[in-house]
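A single chain comes next, written as structure tokens; it is the form predicted on its own.
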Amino acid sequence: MNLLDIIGAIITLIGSLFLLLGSIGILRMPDVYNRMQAGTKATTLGSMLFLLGLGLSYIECGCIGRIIILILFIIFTNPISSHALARAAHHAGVKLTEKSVRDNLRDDEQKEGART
């Protein structure tokens, strides 16, 4: 086992651990909101480190090139398919828990309906 190897062990260990935090979160947090952005953050993240971590471990494969495409896509869509998801649920009524304090979707919303 060489360096390269404990290296993309590591970092794949750690992206495993980003993946089940956000799981845990998903269970945990209180609304939809909450879930989706548990979820989305810890799993960006976690499965780019957890891809990363492979592509190093398997570096003789030659398939680093697939991963960092793998990462981009990632980075690109995670967040934004978690946006949009996130505001069709608000515009479909779903609540936020009680415990929120703000709204700055429905804040803005009153606002331009009031320039109209």
The other form holds:
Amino acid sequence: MNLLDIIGAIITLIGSLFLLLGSIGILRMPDVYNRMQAGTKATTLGSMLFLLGLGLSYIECGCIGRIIILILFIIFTNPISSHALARAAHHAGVKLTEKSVRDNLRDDEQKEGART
Amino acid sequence: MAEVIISIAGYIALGALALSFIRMIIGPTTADRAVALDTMTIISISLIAFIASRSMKIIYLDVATVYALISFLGVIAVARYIERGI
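To test you: the structure above is the form predicted on its own. What is the structure of the form predicted in complex with the partner chain?
Starting with the chain above, the whole complex follows.
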């Protein structure tokens, strides 16, 4: 019954709840872009907390360094991949949902097209 | 106590994996399926680290790192395919 074990376990539980919320958002959001927001932001934070809690709770296996490297890798690559997917979906012509009020990328591209 | 809480967290992450798998099956467009696959990959990395910590084998964390790298490259390739074709 170490204190660091309990703190790491609670951080792991909070991270897994964020992972579950991200998945529920992916299942219930209305279109691709909202799903992408729910499934990337919540999942990045959830996996960060999950891995950090595991590294704190099992501190005796000496794997906290590799877990920090993994967390940094997830922080760097997950927004890049979701950005590329959102841009590709917009260029492929995936429609926004009817409730959305503005589309800044389409307006900017029309402005660029009118200028050239 | 801590072991029980971490086991519950692992089962919750497994449920999250199942929920995003449903979206990958029923997703209307290709972008939906790619987003669901990206989410499933991140949850799988967490579960691989969970197994590595439970079994005290550090080598599984290297597996998780390589899996993250390959999934990132795969998502970038799928995005380029959706945008302009191979």
